[in-house]
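Have a look below at one chain only, the form predicted on its own, in structure tokens format.
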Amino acid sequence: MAALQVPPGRVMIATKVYPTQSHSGAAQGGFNAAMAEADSVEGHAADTIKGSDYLADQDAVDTMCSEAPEVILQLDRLGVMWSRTGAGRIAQRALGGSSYARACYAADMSGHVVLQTLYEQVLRADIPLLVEWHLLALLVEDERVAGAVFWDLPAGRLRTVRAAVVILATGGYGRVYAKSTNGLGSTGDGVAISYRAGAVLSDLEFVQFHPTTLVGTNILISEGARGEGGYLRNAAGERFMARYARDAMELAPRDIVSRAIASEIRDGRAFSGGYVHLDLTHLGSDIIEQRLPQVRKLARVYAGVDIAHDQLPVEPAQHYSMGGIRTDVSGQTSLPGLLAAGECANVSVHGANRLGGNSLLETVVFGRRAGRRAADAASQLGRAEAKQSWARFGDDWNSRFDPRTDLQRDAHNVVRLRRALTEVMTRRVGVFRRADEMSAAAGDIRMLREEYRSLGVAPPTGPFDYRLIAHWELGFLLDVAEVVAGGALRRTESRGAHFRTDHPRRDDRRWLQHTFARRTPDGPQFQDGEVRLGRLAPEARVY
């Protein structure tokens, strides 16, 4: 979306893994805009900021939810194959935390449609494409970004781009945990490359859990699934929502019912082997055929489960990044020249908890202004020199690779510790966090570090050296998981989706403030950051 908002020949994209098989194809429910007469932006503006548990800012809230109608049609206009009512209307389906129907949808495709356009529409303006150009940093001289450096893994060799604006859309740090709905390239690598650059990051402790993800393999079932009527049920077939969320029930937002579920299996209430059942056999084949072909197909495939005629085994996992590269609702981060979009952004939408149907509306709202923000600021800044800091990544480079180094074991070791780092997450700073346990992570990471920042690296092989690309998200994972682990250590309190059992309460008096954390050489540097009050002042989260 940023990239459309470029003059022709100004701009270029570098993908990560080939464009239509971004993360973002993952995303089912849809794009929350108030498009109804009976619904408005102040009602989508208030769910927002109270599923944000009161964290989010409110004014960048307004700007999201003012601009979701007029994006939505933008979208309309360029080709996406919205679902519609039997009048001719974008149909709107109900997800969790909202009080109004209001996400725009195609059919539980709605990621995937709305990607596939935008990439036809790139193809069309004739944008240049890098793909599978893997970021590895970025040039920054004289206090402002000069350009980028990335691992062309076809090629199998070093490249450079300067530019005058950098974006990043390089989404979530889902990996960092060993149950997670993410694609396998969700490893944090803008978040952490930024944070190495000097920009500021916010609120990472907040990671949100999606309460139905297949057992096992942990593949995303819809929130458009409960949207749609499901029900959870635990081993004694009771729908248990009832004792967390009387009203909302399974429509309650997502920290709230994956907390449910957990306690749920915590308690010896869930079926052996710790899940319980997402049941939708009530609505009929032909509903489940219309509106979740894509949850039915994926039910079969995986679980060998027809929904239509038998329950699904679920369980919570690691869904979204709430925090990331702090920034204004332009896309700015405190680092000129460096601005970031979508789920590795931090322009903080979400606060505490990001509802259902707000992440895919982030990404391209956020991500037109970025784009128009850098067009503007391009034309400003003109392009910098960049030796200096292309003569220190050069160094750093050519200091990792050692010759001697066995590849097998090379290999071998990433494995072992992205295994430890992503087990020791999911076990101590997972849907229940208490502080000994977070502090042993915190150390458990600092060793894991270090053995890291030890490892012997073979030279490149050549073209598609995954072996290289595994060594490198390491690093990032580690940088993360340093900065999620020691900012949830320190907020000593329950706020949306970070739930402490030594503080169970929400804590608006110490705790009404972001986190913001910044890279120094003996770890991360944490702050409080004003949060920006406006329409709601915080009350109770119930539902």
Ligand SMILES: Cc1cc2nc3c(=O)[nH]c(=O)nc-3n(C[C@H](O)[C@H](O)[C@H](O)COP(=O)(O)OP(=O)(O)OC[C@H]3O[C@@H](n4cnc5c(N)ncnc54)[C@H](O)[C@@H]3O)c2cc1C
The other form holds:
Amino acid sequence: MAALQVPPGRVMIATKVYPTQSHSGAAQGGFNAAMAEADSVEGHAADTIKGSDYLADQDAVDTMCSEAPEVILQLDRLGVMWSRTGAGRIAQRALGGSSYARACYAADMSGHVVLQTLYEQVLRADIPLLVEWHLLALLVEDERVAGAVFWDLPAGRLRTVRAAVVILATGGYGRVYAKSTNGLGSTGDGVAISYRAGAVLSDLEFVQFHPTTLVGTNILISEGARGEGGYLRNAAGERFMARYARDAMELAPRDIVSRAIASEIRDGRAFSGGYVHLDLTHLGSDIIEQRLPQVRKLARVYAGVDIAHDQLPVEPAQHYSMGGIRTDVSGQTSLPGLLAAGECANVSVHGANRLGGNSLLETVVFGRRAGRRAADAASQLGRAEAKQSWARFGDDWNSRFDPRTDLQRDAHNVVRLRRALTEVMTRRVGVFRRADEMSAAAGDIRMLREEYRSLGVAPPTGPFDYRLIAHWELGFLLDVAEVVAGGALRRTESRGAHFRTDHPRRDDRRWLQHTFARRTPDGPQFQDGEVRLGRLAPEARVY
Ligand SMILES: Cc1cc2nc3c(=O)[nH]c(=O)nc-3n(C[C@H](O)[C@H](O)[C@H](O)COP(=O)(O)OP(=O)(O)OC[C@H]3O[C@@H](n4cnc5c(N)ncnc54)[C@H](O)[C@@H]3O)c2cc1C
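For comparison with the form predicted on its own, kindly provide the form predicted together with the named molecule.
So here's everything in the complex, that chain up top.
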């Protein structure tokens, strides 16, 4: 969306996977927008702020919610095949935490359809695509971004691109966890790279766990399934959500439903092996086929279950990265020349907990704004020299390789360290958190970092050397994990997705604050950041 705002001939897109394979293509449920007469932008904003447990910046939420209907119509004009009502209006469905059925959708392939449409528009605009170019670092000269360094995987060589402005839209850091709905490439690259370049990160401790993922594979079963009327049942067949969110039941926000399932598992009311059931059988085959065809297919292929007749085994898993690179509502980061949008950014619309349907919306609203801002900024800034930073990068790059290391040992070490890291995060910085566990996690991460630094890396072997990519991604994950665990340990309260069994209450007096993190040679330096309140004062969050 950002690239389409820039005049032709002045923009390029680099991506580590083919654009249509970006994670957005996996999104099923939809995009929130107050389109119906009985709905309102204020209602959308109020639900978002309440969902965020009052940590969202209310001006950013207002911006997103007020631009939402226009962006949905723009996507419609660009060719998105939204599902429609019998009267021809764009159809909308309920997702968790919303007081109105306001998610616009394209069956249960919403992300796929929008991604394909935007891709076609990029082709139509003749925007050059640098495919399987992996961003490794930003070039920063005189405290301003002057370009970027990539590993061109198909060619097996380094590339530099000088640019007046760089927009990062590199997605989330979900793969810092072992159990995650995210693709294996969601390794927080842009978050770590901007942090290394000096940008401020915010609120990384807020990690969303999705309540309904397939047991074992953690493939997501869309909230649309509960939106269409699915029930959650424990091993006794009980609809247990009545215990946790009496009114909203299965349509409570994700943090509440995830904790409810985790509590059922912890208290011995789940199936042995640690899971509960999602029951859609009462909906009937016709509704399922019409509104949840992909969910039915995923369940058949990956769990061997036909949801029209049988209940589906589900468990919570990491799903979304609420924190990211701190930006303003135009995508500007703390580093001149660097903008960010989408899941890698933190403009602070989701606060401590994101509502379903607000993330795809965030990517298009703030992607569009970042593109417009970049077009303006580029014409004022012009391109800078990047000689010194390129030389620094080159020295660092060369110092990493050791010709005595063999490829097999290299790969083995990376796999081992990545597994150890992601298991520590899942076990110790998960749905329920406690100081002693998180201190232990911080110590583990420090040790893994030391080991990572001391790894000898065999020099590049030529085209498609995925081993190198795996090595770099592990470095990004370690940086991000350190900030997630450190921020979570520091925040001695429970808010949204961050739940501390040793501090089970929200503490507005001390913690109505963002967590800002900057990189130092000794690790992250944390600082409080003011939350911009607006019309809505914080109150108890009850569903
Ligand atoms: C299974 C699933 C279902 C979801 N369903 C919904 C939903 O229904 N509604 C909703 O609102 N949200 C949903 N979400 C969340 C939403 O899909 C994501 O937050 C959103 O799509 C993120 O978009 P993005 O453009 O920021 O990142 P992505 O779509 O993840 O794209 C990241 C891009 O960055 C590139 N990249 C990353 N690192 C590098 C690098 N080092 N060098 C070069 N390129 C790089 C990748 O190649 C990719 O093209 C869902 C998420 C998942 C996982």
